[in-house]
Amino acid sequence: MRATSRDETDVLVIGAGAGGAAVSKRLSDGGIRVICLEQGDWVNPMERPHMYDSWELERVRSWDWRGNVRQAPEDYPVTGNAAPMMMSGVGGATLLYAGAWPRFKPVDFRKGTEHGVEGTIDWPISYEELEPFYTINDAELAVARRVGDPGNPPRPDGWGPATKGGSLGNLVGAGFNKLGWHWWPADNAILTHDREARLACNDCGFCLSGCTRGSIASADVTYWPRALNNGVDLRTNARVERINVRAGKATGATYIDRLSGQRHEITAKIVVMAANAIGTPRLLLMSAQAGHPDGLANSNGMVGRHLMFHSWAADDFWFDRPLEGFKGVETAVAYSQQFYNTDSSRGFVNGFSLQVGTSLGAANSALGTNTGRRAPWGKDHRDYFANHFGRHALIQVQGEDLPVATNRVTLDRDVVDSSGLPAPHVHYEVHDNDRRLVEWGRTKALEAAHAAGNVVDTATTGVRGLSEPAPGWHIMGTCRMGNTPEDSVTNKWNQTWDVPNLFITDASSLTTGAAVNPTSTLQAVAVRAAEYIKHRFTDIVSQSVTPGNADAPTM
């Protein structure tokens, strides 16, 4: 199909997201050329749910995270039986983010060797080499942090202190102290001192919905200013429909601008996949051409496959106490890893974080908070709302799934987004191991809860994602990093084994997804793939390096 117009960089990115945003700016610092691509527009902080004084419904309507409920021309829609978190716009998800901000640990890049159980590979990287990635990334953020955790290997000092626990904090906290678990205060890429034009947050407690000061470590607020004043080139409302190549290279891409309907096409030495881990895989799906029948860097079959999106429950419990839930960051302000390595004397491998997070606003208590314990409508509404308004402390599980082969994204050429190209079509089953961690992390939960203070009333999902699909906030996997060509779609520098000029950085990457939020991780991967670029720019597009055999780059 014929491009209305042309244009040449070095690198072309897509995606302005975690992943792209990162490598954009990392690029850039470098003084490579790069044109980034994105489907989506600015978001105007004015326009976030926290402007309308229904913002506790808007949440869940137009700012929704997930674009199925969305709809927005923008998105896309997906089919199958999950419901991933997206965002289209420059950010990505990390616009409806909270700036969780755990890293994997060093036993998480080496689960093959552990168990090796539905297809697990260890990295093709140790937690060692990615470290010097981390700390890179944690500074371009401003995360904020207590150094000292026991649990986990050093770390440098935050822009500012970790995040206010409060009073919920403070008694869960105690209650992992009375059964002498291990805990730490969260580290959250949420700002605790002013930096530049972005403010501390002011502990008002809607981080879902992003925020309106700049406090949450978006890319939009954090990478993105920087990169463009580096000269990167950002097109939004630019749908990719393929990524092009010849004599087994990739060239470019071709867009539809969204706004027009005209198409064009980016020429470009080395092309840059940060689509997210649904996104990834549908767009190497559509580039199917001669030479690659069943789309690109795909001629193992392992593109969309060992799709991940965690394993979870979430409780809520009410004390007999205010606790001011309402009042911090929303979604993590301290964490247990006291059962996060896999015992198989439990019946299952892997593990699981105990996340400790907050409860909202008025309407979200009376709504059911997040297990929809709704307050009753009529005479007993005003003593049960008393009761439980401020009282309320979650603590989630969030399991490492199995990274299974048949859990995948494949296209469904039946539905198409508002560009006319196929959307992804999404199948994804529990594995009985992740079903048994979950049950016994919910018992972990409510012996945390119970020693913490006085429970009056509980709740529970049911076990998300295990009496239906997990919800997908987190998706990972679907195109892995890996040790060689017939375990993985990419090597350990995010260069796809069958395009050796075509990287994958955003969370498709990830080899194995661990029991934490993985944006760290995957940011941290994306810096490092760009430092690599950089340093190895002119034999990349000689290829005079195959995948696979590079030094690493100086740092």
Given for the second form:
Amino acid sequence: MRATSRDETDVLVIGAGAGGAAVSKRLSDGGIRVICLEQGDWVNPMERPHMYDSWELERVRSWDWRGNVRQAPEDYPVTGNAAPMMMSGVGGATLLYAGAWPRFKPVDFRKGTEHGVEGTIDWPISYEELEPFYTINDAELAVARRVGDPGNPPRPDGWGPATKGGSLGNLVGAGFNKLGWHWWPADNAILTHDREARLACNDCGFCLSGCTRGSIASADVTYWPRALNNGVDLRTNARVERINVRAGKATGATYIDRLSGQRHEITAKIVVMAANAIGTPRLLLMSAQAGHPDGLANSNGMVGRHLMFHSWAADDFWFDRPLEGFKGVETAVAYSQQFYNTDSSRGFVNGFSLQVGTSLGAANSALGTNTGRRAPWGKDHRDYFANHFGRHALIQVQGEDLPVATNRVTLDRDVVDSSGLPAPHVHYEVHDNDRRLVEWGRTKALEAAHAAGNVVDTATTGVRGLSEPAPGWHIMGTCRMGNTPEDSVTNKWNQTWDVPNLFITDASSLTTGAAVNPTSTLQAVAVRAAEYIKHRFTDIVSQSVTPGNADAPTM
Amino acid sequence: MDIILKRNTPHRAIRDESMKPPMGGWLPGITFTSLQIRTLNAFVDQLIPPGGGFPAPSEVDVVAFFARYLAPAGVEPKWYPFIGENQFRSWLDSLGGAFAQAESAEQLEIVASVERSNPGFFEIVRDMAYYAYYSRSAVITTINRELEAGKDLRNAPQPYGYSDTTEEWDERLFGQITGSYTRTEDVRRVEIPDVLRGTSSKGTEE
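Can you switch from the form predicted alone and show the form predicted in complex with the partner chain instead?
Full complex below, order starting with the chain above.
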């Protein structure tokens, strides 16, 4: 292999998704020179399916959330027993996420203290330490929020009010009230007022293929325009082959231009990984080299381990009245966190959120809504459709899954991407604890539905979620931050224990996964790491050994 | 030739769009023979019979939808519905003119036999029929007219959206909400029975 060109920068960021975009923008605010490498490309709003009559079909075709199904040239194959939600492009998986924006709770940072099952450890930071960065990030994205949730610490006003509840939200909310359970309208990273070139949400009901209006806060319409204005050098179609290291320090990376096939080398004083919780361990493992025979930052064998997906069940409920679930935000109308904390008398540790969602359009209704319960063909089709379409509410059990060491990402050298690089192999099994958690949670979802109204039909995915063994919508934990070089891959500043100028700022770094959508937290962690690098750049560059959490320079 | 990228400007290399499925399907779509059209129409009319004011699939040209989404000859059917033109034509031809001309009860039995004998293929054809039928403007209009729950449904989510008809939160609900959270300093060890501490995943390494 011979690099054919060289460039030099202060910080090299790998991946232009949620974490990479936040880091690139925040660093460049401070005048730090940044090159960011992204193996995908920009997505034009007209490449989305929202205006096509076949929009519901495109969701399982060009906008399927699994790269293995899309099979686009920028996607890389994933082998193993799960096909997680991933996207390559400027914005990463935020290009097709729905912007659900809960925060982790204080207890989520102390799960080692609370129970410690399966070797669960505490985060090295607290909610209070992360909170300022949640707030910075929320402001960057313009989050929609109703303040006053009694089930969470106070949060600042949003850019606009919460997204609308619709008939569905009001019905299920009234049901939670009848039971005396906690609930609240979901925070969403979706505009409810216009902001610059982004338009407010018009409640189109179709969020999980991104947003043609820029209402959903995908990184391509939030951080990236400002980062580019700051002078960040964003290189698309640039697939990283290896992180380069010399004398214990990262020196940069080698990438392949996917369009020309040419290799290029970037040298940098600091390298930041933000390639998602599968792509980052994949690349670290691919970067085995002299002095790092098992991959970078992997002297303790932890890179790729502790993969978390959340444990899920999706339960569809059909009512005897119109609910018009084809309107509004798709995945997070409201949530109940009544059963969030560990109560071991239930037969499991950890807890769950009940997340209330919607149901898309007429075709999706005939095709089984969220649980695959299809309308029958033939003479019974018409009645089934009439009694189900537009009368539906989704209540998902979103459980915290344990960080199990054997749930992991490794390399599969028998399968390669379009550049000839080995595929990641994913192995994930639902833990017995998490299976019991979801089964118990399903009884609570059913209770909530019956409290809300007259349920005429139900269907469920069961514990498996939307695909066996779990949907993998949220991929987390494979390079976790921790307390010692023995229990984790990075210190509390996202600095890898083995290579002091190598940082990890995607969901790989999440120590535990909580029972809520993770993007707000991973991005807050990324902002925090960026601010640290910005303030301590000279210190970091001069370090030959990664400091322990107690010894590291403060912000 | 090495491509040196300029800062923050799109480079000149051209993306190969044939590597992705064209949004909306392949236009203008494949052309079926008149017999194939009659056969497909008869088949989908059995899947979604008309009634209750709803038209038959054959009346709303679901064939055109199939024609856009079946991979044209020469294109690998690697994206949904994972069926190529030649395979689909062969299947329609195997049903033959007799199917299109058969009595409804006989057609129904043949459709059921396809479901039994080739369930995977049948599932895709059925699902495609659902996607196609419920994408047709005439069907959306019927839903608007016939179903209270669908009176506001539009043919596609954008550009109009539904802000004009989406219900706001009922403010009366918020006075009743309760809840609490555990502060960081209040997190304590919970009692974990041995049975929970001892449980584990299968714990297999791959």
